[in-house]
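Just one chain is shown here, as C-alpha cells, and it is the form predicted on its own.
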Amino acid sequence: MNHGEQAASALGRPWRAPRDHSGPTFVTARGAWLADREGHRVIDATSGALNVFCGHGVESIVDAYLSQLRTLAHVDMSQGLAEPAHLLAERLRDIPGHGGDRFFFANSGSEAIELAVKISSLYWVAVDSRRTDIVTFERGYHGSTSLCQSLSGLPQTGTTPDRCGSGVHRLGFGEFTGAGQRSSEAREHIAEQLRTMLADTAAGTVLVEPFLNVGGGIRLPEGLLADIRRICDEYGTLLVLDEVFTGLGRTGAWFAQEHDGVRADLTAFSKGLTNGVCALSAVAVGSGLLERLPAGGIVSYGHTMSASAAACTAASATLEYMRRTGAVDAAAGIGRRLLGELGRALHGTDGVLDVRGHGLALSVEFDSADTAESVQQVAYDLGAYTRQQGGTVMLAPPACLSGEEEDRLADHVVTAVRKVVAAQ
C-alpha cells in the first residue's frame, strides 16, 4: 500500500491516531474497481464502507440524486413532508424480509441503533417498566456513538462510558472458536445462555446482527437466528435486528433474516441503501408495536438531515437499479463461488484457522493479526483491497462483480495467503 504525508494532513481519522494517515489515497471508482493516486488499481472488495453494493458510479443513482437536489434538496420532517420519502417507505414496505410496515429514517447505522432501541425502551415504559435490560452479542458492533458502543464488548470500544442507561448483557462463544462458532453445539450454547439471561434478568429487548462484522466477520450458527425469535417469544422479548450491514442483499437476501424465515420486531438498516450516494439509515417496525408506546406513539426523535428528499430519491433509484439488475441474486451467485473457491485453495493451509462466509461478506480467519494484516497488504500490492478485521481478512465486494473479476479476487487472496505463509 502507498502512504499519505504523515504531518502534513490536517485530516482526523476514525479508529486512528490524529497523525496517522497510512494507508492508499483513492481518487476514482468505477464498478468494482478503485484507482489510488499513485494509478495502482484494485478490486474493491470492501464496497467503500461497506455501503456501495451495486458497484461504484452507477449512473441511474446519481443522475436521480442530482436531479432531486435541483428541485428540492430537503424540508424539516418535524414541519412538513417531502414526496420521495413518502415513495421511499412505500417501496421499502414491499420489500420482503425487514419485519416491519413502518420506517423511521435517520442518517447512520449508529443513529438507526439508537432509534431502534429508543422505541423498544418506549415500548417497555408502556408495557412493563422493569423490563429496562438488553442483550447483544460480546462481539457485536452496533455504532461508533457512546451508547451503540457500550452495547459492545469488543476492545476498541470497552474505554466508551456506559450511556446505555440499561444494564447490558453479553453473549459469548464459550470455549467455540474458527469454524466450531458455526456447529451445532455452538448454536446450543448460545441459546442456553440466552434462555438463561432473559430467566435472570430485566432484558426486555434482544439485539443482534446476523452476522457479527467488526467482531471478526462471524456468521451465526445456522438456525440460531430463528432460536433466538422463539426465545424471545418464550420470554416476551422484542427481538431487534442490526442489519445495517447485512440489511439489502449483501447476504444474498434481502434482508439476512430471510435465511431463517425470522421476523424482527425492529430492523435497523443502512448500508447499501443509497449505494454509498449520501447518508441514510431506516428503522422498521410493525404498527402493532407502534400502537403500544406511550403519548398516542409519538417518538422523540430528530436529526437535521434525516429523510432528505434527495437522500431518499437516491435510495429509491438504488432499489430500483437492484431489482431491474437482479443485484440480490448476483450477491448470493457471486459469494457461493467465491467462497467455493477460498475455502478450496486454502483448506488446510497453515495459519488459516476457518473460511466462511454468507453472501457477499465473507471471511479468511488467520493464527493472529499479524498474519491477517501481511495479507492484507500483500493482496493490495497485487490488486484487492480488503478489510481486516483482527485476525480475519474480510472480502465484501459489490454485487456487479463479473465472472473474470471473481477469478481475479479470488486469485489475488489465495496468491497473497500463501506468499504469507511461506515467508512466516
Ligand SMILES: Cc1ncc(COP(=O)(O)O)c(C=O)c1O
Contents of the next structure:
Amino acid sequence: MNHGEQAASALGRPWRAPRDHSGPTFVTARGAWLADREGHRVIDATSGALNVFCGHGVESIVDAYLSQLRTLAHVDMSQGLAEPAHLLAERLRDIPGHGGDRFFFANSGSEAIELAVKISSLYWVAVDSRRTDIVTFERGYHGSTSLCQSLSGLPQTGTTPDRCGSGVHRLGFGEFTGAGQRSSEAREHIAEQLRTMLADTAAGTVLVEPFLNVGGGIRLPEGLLADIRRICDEYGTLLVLDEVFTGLGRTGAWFAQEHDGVRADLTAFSKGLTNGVCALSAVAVGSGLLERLPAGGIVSYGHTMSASAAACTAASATLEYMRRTGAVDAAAGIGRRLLGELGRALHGTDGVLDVRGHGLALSVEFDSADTAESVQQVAYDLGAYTRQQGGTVMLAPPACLSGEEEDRLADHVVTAVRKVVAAQ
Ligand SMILES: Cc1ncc(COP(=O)(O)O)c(C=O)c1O
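Okay, that's the form predicted on its own, but what's the structure of the form predicted together with the named molecule?
Below: every chain and molecule of the assembly, starting with the one above.
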C-alpha cells in the first residue's frame, strides 16, 4: 500500500467497497482542469460532483464566500434571519423557469427532495388525506437518504430497507432502449402509463427528473414533461421536479423544465447553486400551494446549517457570475458543438449504442460496462476525466471550456473509444 492508499484506508468511501482505493487522487483544480497527485492534468468533464458549473476556483465566488464567513457565517433561521438568505431568495425569484415564488433552503439534493415531498404530503394531508402515494421513474435517482432511496428506482443505488415502497408507483421505458428512449413512441408509452396510474391509484404526487442522471444520462423524450404536466392537471396531482442535477444552467437553460415550457408545483435544485464552494440546496414553491398547508403553512423542517449566510452569499455570487458571463448560453453552445463532434465521430462505431446530450450533459452509451470503464480509463490517460455509470460514459464539463479545451475533450474521448474498440 503506498502513502496515498494508506491515508485513504481511514476513509469510509461512498459507493465503493471498503478496500477499494481505485481512482485518481486530485490535489489542485483551476478553470476546467484538475491535477492529480502524479502531476497529470486532465480536463474535468465531471465538474467536481457535477456541481462546479462555472469552473474551478472562480475568484469572485470564492472571495464573496470567504468575506461572508468573516462577517457573519451563520444564524439559526428558526430564531432570526440573515440578509444573505433574503437576497438569495429574491435573486432566485427573478430567474426564469421554476414556477415558484418562495424558496426553502437545505444542504444536499437529498434533503431538498425530502423537503419537496414533505410539502406535497402536507398539502395532501390538508386537501385529501387518501392521496399520499407517489409516482416516480423506474430509473430515477433522488438521493441517498432512506426516503430518497425508497423513491429512487435504481437497485444499485439503494440497499437500505424500503421505507415507503408500498406507496410508490414506477414509470418505465418498457422495451425502449438507446435512441428509442427519445422516440415519440416512448413518450406515448410513458404518458399512457402515467394516465393509468393516476386513474387507478391514490397517487397525489409525481416526482420526476427532466434528465435521468444516475439512471443512464437520459433526457426524457421531447414533449413528455409537458404531457406529464397536462396529465397531472387533469387528475389534480402535484408535479415535483427533481432539478438537483439540471438546476441552474446544466441543460443550457436555468432550469430544464423551461425547454418544455412547463412549470412544476415544486422544484428541488442544488448542484449549480454555489459552484461547488459549499453545500446548499433549495426548493421553489408557489405561495398558493403553501397557503393550503395545515397549521397556516408551517413547514416543519430545518437543519443546523440550513440557509447559512455564507452559503447563500456564495450562491448569490454564483448567480451574479453566471449572468455576467452568460454561462447558461455558453453551456447550450458548448453542449451543441460537443454533441455534434461526438455524434459525427462515434455514430455507428462498434460497441457504441447511442450518443446523446442535453446541454452540457452528454452521454456515450456502450454495449457493456467493461467497455465504458476502459474508455473512461484511456480517456483519463489522454487527459480527459469523464464519469462512468454502468455502460455509459458521461461528459458534464463546466461552462467555462474554451474552444481549444472543447476540441481537446472531444478528441480525447473519440480517441479513447477508437482505441478500446480496436483492442477488443
Ligand atoms: C437528480 C438528482 N437528485 C438528487 C440527488 C441527490 O443529491 P445529493 O447527492 O446532494 O444528496 C442527485 C445527486 O446526484 C441527483 O442527481
